[in-house]
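Below sits a lone chain in structure tokens, taken as the form predicted on its own.
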Amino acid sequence: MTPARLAVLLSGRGSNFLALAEACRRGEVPAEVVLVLSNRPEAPGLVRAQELGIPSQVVPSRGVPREEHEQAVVAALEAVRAEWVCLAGYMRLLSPPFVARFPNRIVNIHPALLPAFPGLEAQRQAWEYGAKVAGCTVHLVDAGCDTGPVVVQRVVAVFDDDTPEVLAARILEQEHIAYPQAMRMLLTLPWRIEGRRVVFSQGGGGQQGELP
């Protein structure tokens, strides 16, 4: 199988990008990261990409009209022939036209068990609500905010003496497991979308990791 070409979009430290890149390096995910792109020039994830020898690019979003910014991002992705777009802490809501350029090929990880606690500071939302379990969700991206079909979820307990920061750290450990797991499944198993779920099978039917 030819390695899939992944582009990672990030706005911050990029720890999930590093987890993906390492899984690709170990051969656990049959893919290569061909570009790391950020809307923030100060994003630490860009430095980590450079240290790993992975091409990186900044497409600033501050003060730029949304359509113009997204056109520049799409151009950068198409220039490297990206087949999949992996969001790793990318603090931008993608427009329907952007999503339509990569149908069912944009993946995001969210630090909550969707559909509970979408949006920002999901870990704090769960803690403040008094949830007894929390976790993370890897999902395909649609035109909504954290509403796309679920690929993988991992659960963590919420303890009485947790703080939002302690809970977030525990969830992050599971994110680093869930994202490579999800990409490996999407790239190696037949799958189909049923409602809000991505359903996998060991053979026969469904979309696979290979581009149609």
Ligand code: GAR
Given for the second form:
Amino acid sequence: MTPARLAVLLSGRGSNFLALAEACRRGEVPAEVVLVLSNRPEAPGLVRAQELGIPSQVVPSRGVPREEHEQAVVAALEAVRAEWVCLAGYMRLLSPPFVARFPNRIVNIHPALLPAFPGLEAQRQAWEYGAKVAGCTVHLVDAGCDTGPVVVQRVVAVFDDDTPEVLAARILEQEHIAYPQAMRMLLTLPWRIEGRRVVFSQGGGGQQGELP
Ligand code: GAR
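Show the form predicted together with the named molecule, please, because up to now only the form predicted on its own has appeared in this conversation.
Zooming out: every chain and molecule, the one shown earlier first.
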């Protein structure tokens, strides 16, 4: 199978990017990260990309009109012939024209069990709400905020003595499993969208892409 060409968009630390890149390198995800793109020049994830020899690019968003910024991002993605766009801590909403440019080929990871706690600081939202379970969601991106069809979710417990930071770290461990798992499933199994549901044709239950 020819490796799929993934572009990763990030704004910060880049640990999910690293998890994806390592899963690709180990052959667990039949893909190659062909570009790491950040809207923030100071994003530590860019340094991680350079360390791995993966091309990286900054397309600044601060002070730039949305349309202009997104056109520059699309041009960068087209220049590397990206087939999939993986959002990994990319702290910007994508406009409908951007989403339409890569239909069902933009994937996001969110640190909550959607539809609970969309938006910013989802782990803190779950903790403050007093939720007893939390987790993460990998979903296809539509033009809404964290609203697209779910591909994979993973659950963690919330303990009484957690802090938002401790809970976020527990969720992040699961994110690093969920994102490669979701990409492996999307790239290796037949799937279709039925209503809001991402339906994988082989096996059942959504755990087919479980990594070792
Ligand atoms: C992750 O927890 C990711 O789920 C979250 O940002 C963090 C990025 O960490 N994304 C969102 O909150 C998007 N709404 P990373 O840079 O180490 O991958």
